[in-house]
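Next up: just one chain, as structure tokens, the form predicted on its own.
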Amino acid sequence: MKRAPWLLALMLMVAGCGLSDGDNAADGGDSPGAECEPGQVDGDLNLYNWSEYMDPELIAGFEQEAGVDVTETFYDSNETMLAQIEAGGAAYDLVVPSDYMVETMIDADLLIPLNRDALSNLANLDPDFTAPPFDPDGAYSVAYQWGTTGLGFSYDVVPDPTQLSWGLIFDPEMGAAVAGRVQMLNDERETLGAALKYLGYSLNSTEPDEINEAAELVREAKDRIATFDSDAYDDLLIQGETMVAHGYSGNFFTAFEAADAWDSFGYGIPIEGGTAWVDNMAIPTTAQNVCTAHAFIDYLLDAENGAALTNFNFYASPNAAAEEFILAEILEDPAIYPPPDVMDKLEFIAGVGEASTLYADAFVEAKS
């Protein structure tokens, strides 16, 4: 696989933000899923996922294979998902939190330990993803997809992608040509993180002065930002409503493919750096159909199914066995599998403890 040394290095960068030894999970023996067998189902699946992230054909295949129905509901940020799980209003059987949110949910006792004996395809996972710092024993989560957060753009305004900069958003002179045609994610950690990277800080800063400085940068740019959107940003770019868009790598590539617009639009990581992330499958403590959730995780861990997911959404796969089935143009695309020099400028979003409230409050104020 193409990941090994630099992905490991990235994980080590945030290892200090991981769980303490006393917080590591047990082996799942006391979990509600302890009695589940591979492929066993105990009811329909209620899946809570990011939008445009799951191949409908994979869902249809699982429904036919398992004899259950799958209901997929969507969220636009980790914080939105967390609030719904904490509220307990809907019993979702499976969620797809990002790296730092897995840690947050483990600490809050919102996830059950997985029954690894029910995951017959777990060995297909690339070793780099089996013991991440946010879930050191791999006890509560299984990697789903990984990718980056950067900028989609029209080549009309970014003729040289090697010089792509967050200044298109935050520098009034640099961004003059695209003022009013810029979008940013409606996500406190991603958007404030972009501002922090532009300022030369870590996107995991816990320093109030740095976070407030980043929020002020977003506030000053607000008049040049058309919208804060985490759902339709790719469509807005393709349709010409925006010319610079802040978002997730695979969503842009899927949109470019669907519109046959590769010659008009591109995606890249700004020269100041950005976010690398791993999304994961996890089962909330409020899940009703725990065995079905395990069965669906195992279904996606199948090599061909894992490849089908990447071929659909253009995100990099953590499934080592899937590589032989992934399209060559995806495996060889440096915007999907970035080279080491780009990865060196990226950070995982890590848990920031009490500073999370500061991020939330600062982001609300910056947008108001």
Contents of the next structure:
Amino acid sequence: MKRAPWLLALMLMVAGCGLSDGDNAADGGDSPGAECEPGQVDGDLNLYNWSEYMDPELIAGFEQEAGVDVTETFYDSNETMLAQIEAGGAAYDLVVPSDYMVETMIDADLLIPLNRDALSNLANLDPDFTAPPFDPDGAYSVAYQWGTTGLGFSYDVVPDPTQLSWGLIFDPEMGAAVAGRVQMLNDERETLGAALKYLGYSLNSTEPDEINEAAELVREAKDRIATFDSDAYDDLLIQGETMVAHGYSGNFFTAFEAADAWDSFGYGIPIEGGTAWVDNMAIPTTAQNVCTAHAFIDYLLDAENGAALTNFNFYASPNAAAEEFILAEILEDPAIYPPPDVMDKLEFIAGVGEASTLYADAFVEAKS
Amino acid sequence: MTLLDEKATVEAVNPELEARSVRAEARRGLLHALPAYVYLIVFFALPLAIVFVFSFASRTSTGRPVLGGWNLDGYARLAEPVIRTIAGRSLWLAALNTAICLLIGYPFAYWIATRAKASTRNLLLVLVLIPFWSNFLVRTYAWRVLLDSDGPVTRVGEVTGLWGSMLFTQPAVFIGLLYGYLPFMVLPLYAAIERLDWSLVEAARDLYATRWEAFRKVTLPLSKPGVIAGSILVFIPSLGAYVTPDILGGAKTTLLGNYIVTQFTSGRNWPFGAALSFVILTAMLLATIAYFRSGAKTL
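What would the structure be for the form predicted in complex with the partner chain, given that what you showed me was the form predicted on its own?
Once more the chain from above appears, this time first in line as the rest of the complex follows.
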């Protein structure tokens, strides 16, 4: 009985939206999720997520709360995820694409509009994240975590992090000391993006000449690059197998914390700049259990759960209400919540439309 | 009256019955072969047909394959120099792996097969098979630990001054392949050598053949089916290997297998990947048939 007013309000809102803006798919009018209510589940959750990104305890908590099983499958690049979703087959209920990939997937009709009425905690989201440029109405995606891509390093080879440069990878002279001890992400946009930054171009270049020049740079650096890896780079750095590692901020911090190695290793954005990104929860059109997917998004939007996620993976939270539960040392860490001067050096990866396959082909060729 | 005569009599008495029995025999044969036909169609012909169709497909700007706008772009790209480099590297590694597996596997299989006690032979065979009880991926990751800069293999190399850390190099890929496929060489060789008629070797020795001559002229030709089967079992998966180059080679010693997988995953170029797969599959099929034919003649 307690839920009755809620339900009434909900129905009124749905009806209101339907009347005022019938064509806008964003209101969920004819979306598969339109009937879902907050917390309602309609089956087990098939989650497709980046590796080392989700707190297993949060999964267990949701399983207990909602009474469903969660199966988490992992990918290591947006493009791998895209290829899987485009191929159909496995019916994932929830995916976590980055900014530019949300745009790509919306354009390719791969995502369903969310039913915002099923997301009771949506107001917890920081206003900065509610209308991102890649999904201007926030109709298809809800921010999951955000962070940066830069270089993790051993202080032995980078004594002065303020001079950190992509030249460690791309300049034969600067990189001589770490030759064979360098790793780059196995990710076309990140790795070619780093090369584009080093060359002074935008990492969203659509110029074939610039993309090919970046690919050529990667190809030339290949002899000094130990491995292209997006999964285990943090471990390789800690183990000493590499000394300079290209990767995502939080993964490094999680590894430094686990190995109690904060004194030996650092992470930073090179002087030429790096990548900022927002990963987002979205529901593919092939999803089977749309209500459960909504319920899971809502579960993570909860203030305490959102904080638990950041406390687990050391990525910045888009959840404003979560802040009071986030560990102070995380909130105060400039590498996790970068100060304005660092933010200025960062660039978001944007969808590049027709050039998308240019990046794919150039990167595959550069590695081969 | 012999059995043959009896049959002849029946045939003479009732030719129609005989014809019916022949037809029934053919039907039974077909029935027996049915599972094999179904298997071949469902798991070989059908997937291959799908690959064939996709090899002419087009792709959208995001890389999604579209069944339509049929074209030969996938096949046109086969002429690119990078394909020659990768194919050359893959063929070389696969051939080298096959040769070294044979060099190591033959004496090993011979030694196991010539143990007197069956229990010893079985024990040794089980030891060859034990690695299969754990996942190939896990075992490949184990090699990463063995080969990394602190690993025992590297330590030995540093002490003897012969090699450094091999992880993420082509030799590491080769070691992984050799390790992974050696059992596939040993098992068919063992089967061939074990059932060999040793009295023929004794006869050769009685006729004043040296040990080497007896091996070369009797043992080796008789075990040839094992050599052929083992070589194919090692060569073909080596050529298509993709886990090993990714994990031990640092995803930069690209082999045909990796290259094709990448086209279907992050590279998002299904038509090209399909064209490449189809051409390789056809080439391998023809090569295998030719190899079997040439082997069969001398068997």
